[in-house]
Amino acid sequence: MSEATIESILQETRRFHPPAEFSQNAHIKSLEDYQHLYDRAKADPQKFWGELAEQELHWFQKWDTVLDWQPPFAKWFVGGKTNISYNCLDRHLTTWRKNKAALIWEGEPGDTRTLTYAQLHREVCQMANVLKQLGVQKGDRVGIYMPMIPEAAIAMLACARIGAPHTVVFGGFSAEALRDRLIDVQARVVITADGGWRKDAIVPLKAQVDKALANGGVPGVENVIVVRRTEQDVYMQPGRDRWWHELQQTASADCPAEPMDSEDLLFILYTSGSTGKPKGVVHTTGGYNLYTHITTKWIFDLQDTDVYWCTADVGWITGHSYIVYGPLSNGATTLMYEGAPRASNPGCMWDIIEKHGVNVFYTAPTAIRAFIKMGDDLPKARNLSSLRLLGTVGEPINPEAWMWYYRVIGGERCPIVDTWWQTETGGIMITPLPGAIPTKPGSATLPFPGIIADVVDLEGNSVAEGGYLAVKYPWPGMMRTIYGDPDRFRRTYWEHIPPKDGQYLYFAGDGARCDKDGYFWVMGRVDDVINVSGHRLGTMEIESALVSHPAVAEAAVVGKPDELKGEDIVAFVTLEGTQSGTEELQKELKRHVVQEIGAIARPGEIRFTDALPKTRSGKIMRRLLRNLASGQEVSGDTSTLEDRGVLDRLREGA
């Protein structure tokens, strides 16, 4: 990589210190406090995690061993018995939190519902008993295919309560994708809804389940539980399909939580690879509970009076960890929203913040860029003064998007926690602690205490100037394996970089850099790094340069083979409002990138498009753009693609 490029990323001069009042009231109050925690965890990780597990969670039986590490397989709190549903619900019922709002729900059409901890506990116990009545036993798999409604969280907690591992499949997936996942986990029951609301339209969930199960498509499924949400007519197969509300009416509200071994399977969640079938990421009970609990508490600085809102869907790991399990384990008030910004209500997110007095707001850079495109007037027309902390998740955030978020949404008073983590890690790994760590726009800053992260080459040597993000020591929230395929787990995550001095390295698949302050700058997936004439260019830095131009709303950059340079840079660009994609604007944008980064980063080609291919969780599918840029047929798993029409339009444009 050229010196100019490195300077453009690592010499970010803007730095934002936590406001003094925020730090004074925070769980972790200073950089010195953070450093003390970090050093203590690094010196004796097992003691660090063992003390936290004892202090922060309820255990039916204490563990014998904090960590059994047989690389690459870890077991945490071996011999300990706990239950994450108990930690999320029962233990709060003996405190003042019993009548505190546990879950605030806002439906897209405008209907709302609030459940206290006592009410949520009752509904979870009833559904747990329903599952038992249908023959579900400890260890049986339950598929959940739901809209963003309270019953989705209730179903997850009910499964966890009786020891039935759940597999939540995002409600936007096709029947085929649903079928594949249900078959892989050998599901016995599916919990769904007649439909859900999404951008003023009904998503026909029950019809998709029927299609997935048609003709014995998933032979193990004996029962389908259906929530009545949209009131549309749906086919109910006699002997198999049952209405949620009818089952709940007759179910007992008394269901003691099953004492679970710390390493008992909690859930399997599927994440797509660039090739091959989706990977079933396995998470277990005790370590995941502790890790989501403590990261939620410290990173979002949760206070008892907070209304906390993560905008993810429970179909993704962010929804599991930071809508359901992490916040409820802390006794927080967590908000769920069924809808999304749409033509009929583009300011809906800001309406909800104002209506419910949201204090902590956690969303994705993709959403932030969409908010920017909609303009400042929408948020400025609402009272957002309740906000005290902002967060981002899902991909690296462009510095200019970070600044807009800080200025327009946070009113220059709210710290921003830019978080890096993965489905596989279970929880956040690199992040600011908002009362302690100064932030730099575009940097995820420092590792969470107990996470020993590094930037290395393929031999495992530290290379701060640019390399592969790796983790050097196990942590409680880590995935345990790929369901049914331990060899793939070993190959994918532990064999890219050979053990160094007997130490195994977790390979995250992301490129990163460390600056002189030890701050991590995550550059995106390793296969999103472009090699131009021997210079390695991160796609994020070029995208950041493009997005900093006032005409650009969003950009995705990929490499395509080039005879002379090895790879050339192709940028797919969506424009702001009334801007039009002229030849002159193409030239201007190329000049702008040169000015921002250097001549080596000049895009060889800029293609204007009305939209970019994204997963249903909002991540840009750059792999598909690489296929298009190279003139190849689109290949690999496309089950997570939100709008297939985008690909067709891009092909036509090419």
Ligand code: PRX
Contents of the next structure:
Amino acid sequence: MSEATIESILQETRRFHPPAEFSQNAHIKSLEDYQHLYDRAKADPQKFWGELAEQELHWFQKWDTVLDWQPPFAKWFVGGKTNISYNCLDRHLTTWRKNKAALIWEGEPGDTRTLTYAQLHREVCQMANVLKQLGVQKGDRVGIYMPMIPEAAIAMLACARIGAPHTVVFGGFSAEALRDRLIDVQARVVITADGGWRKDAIVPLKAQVDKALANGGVPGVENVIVVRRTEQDVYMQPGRDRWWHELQQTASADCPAEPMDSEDLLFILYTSGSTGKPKGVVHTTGGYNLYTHITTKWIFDLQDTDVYWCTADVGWITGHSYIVYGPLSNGATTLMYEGAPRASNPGCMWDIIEKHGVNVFYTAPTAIRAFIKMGDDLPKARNLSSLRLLGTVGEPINPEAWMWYYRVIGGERCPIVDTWWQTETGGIMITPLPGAIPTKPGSATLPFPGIIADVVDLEGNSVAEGGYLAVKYPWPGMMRTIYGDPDRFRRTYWEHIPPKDGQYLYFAGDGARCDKDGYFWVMGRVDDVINVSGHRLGTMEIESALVSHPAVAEAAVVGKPDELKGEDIVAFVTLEGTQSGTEELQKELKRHVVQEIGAIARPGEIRFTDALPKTRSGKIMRRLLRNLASGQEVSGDTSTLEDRGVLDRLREGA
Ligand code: PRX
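Can you switch from the form predicted on its own and show the form predicted together with the ligand instead?
Now the full complex is given, and it begins with the chain already shown.
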């Protein structure tokens, strides 16, 4: 976040109260109601979560113990048996919701489809049977690499139904990145599509899968299921590749949901950290189901007549928790959109809101900033009066963007929920409850009931005026471990801050402040993770990608504040031997990063240099590079710099 943004946030005094009419009909109607829930949860968390689990979910068998906490390893609803696909589908079939729209899909170019709960259930059962026929058993991992089409949700639910953990890989990731993830989870089956639509172009997903699997690239993948989406020609490897629609045609629609242990693995989702390769974040069944269910219900204040739209991609945690599992578990109507605003259709989001009468709209600050740039005329030309609640996620929202969203999109009548959370937390942690908590532009406000959050120093002492965001007590949606690496889990999240008074603290990796009303202001990452357009990237991953190019000797990647994207990637690169840093090489290196990771990791800027600023012990001084990248004066101590001339040369180079 830029200094200017931080300054403007710190001076923020505006406050917006929930409209009375909204509060009257809301699940949580007042600040007192919120406070009561919060206090109750804090006083006896296990009772609080246990009661909710009983009221809100179906269990084949009730648990013996709500929480088994062996820090940092938690088990929730121990001994309980449930199935999230059952909770998302079957239990609605015996109610009037059977023929309610579960999923409304807006595809590109102009395709649409609506699936009722009964229809979705049928498709999921069939796909679950297909997976079984292909030999997928409970516990086997399935890779999903899909565009934003209903089949993505169907595939996830089918896996959950038979107890096969899924790993969804965002369709924008490269074949290389896909391969790494499939290898790490030892996937048996991959579900993909011939292609997907993105901004008037076709993304060749199947070709990327072929590349990832080429030459035994991922041992163990026996089958690839391919959805026909774009109808382009794709290579189908005999014996390995099968068409989704052909398999579905002959599959039985009778597939009872497998009773899963509450702690059985539900999915693994990869996310970037400061060090090493992306980590496989593990989420399990019962706790995740409860947490996404209840956060969706209270934060998006879902009413049975609502059309709810979250614009994320199912390849990210937001798509998992708040397009698929949370809304469907609540029996809601969830809208899914394959496209994105683009020059040829800049008003598409507002068209969809008008067309479907969307009531709840959840998007990212980076999207809001792009909407602002496209001008007020586009939304103003549409009827957005169906909207009653707006949400944001993924990065800090600057107050100006918040105000624009509030005025132009929300017509000054819709509360805004700025939701802070992470892949690791499973669900939203700090957020307004829209009928209860007054909002301040730029603040995620208060912790969800049951979440004990704090801003602390590295000793674990509360430091409201600025420190590290931490969580003090386990919660049902929390990640359970890093797939295959429990030590890394412990080191990454639980050892930065030592236990305080016997209490373990979850280290989120974000900097934050807490104001006198107890409101949280999340300032951004404090580690070597950058947030580009709401996408989380490790600087080290991008550095490794750069260094894998033969021309590159060393690379150091930092983020610099960007008006539209939040942050942009700047790479400082030294070259091998006599290579010279040409414009052509800059382009080639950008292409190379895209090929290694995906377009989301394309550096905005590559700067060649003869050396990187290092300490005498050889550590790259990133702080200096961050200063240089954002055009600021180099601040702080430079006395440990080995070669002081480097700084001057870097400045000149810029
Ligand atoms: O830095 C925080 C930022 O996004 C990070 C989590 O990224 P990811 O795991 O990809 O999940 C994104 C969607 C949940 C956090 O560590 N972040 C997320 N939401 C907010 C945010 N920063 C400020 N305000 C938010 N509302």
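Being a predicted model, the structure only gives us computed values, none of them experimental. C-alpha atoms forming the largest set that superposes within 1.5 Å between two forms make up the rigid core. Residue numbers count along the first chain shown, from 1.
Student: Q595: with the rigid core matched between these two forms, does its Cα shift 2 Å or more?
Tutor: Shift of 2 Å or more: yes.
Student: Please determine whether the C-alpha atom of K42 is displaced by 2 Å or more between these two forms following superposition on the rigid core.
Tutor: No, shifts by less than 2 Å.
Student: Relative to the superposed rigid core, does the CA atom of M127 travel 2 Å or more between these two forms?
Tutor: Where the cores coincide, M127 shows only a C-alpha shift between these two forms that is less than 2 Å.
Student: Give the C-alpha shift of R626 between these two forms, in Å, after superposing the two forms on their rigid core.
Tutor: Rounded to one decimal, the shift is 3.5 Å.
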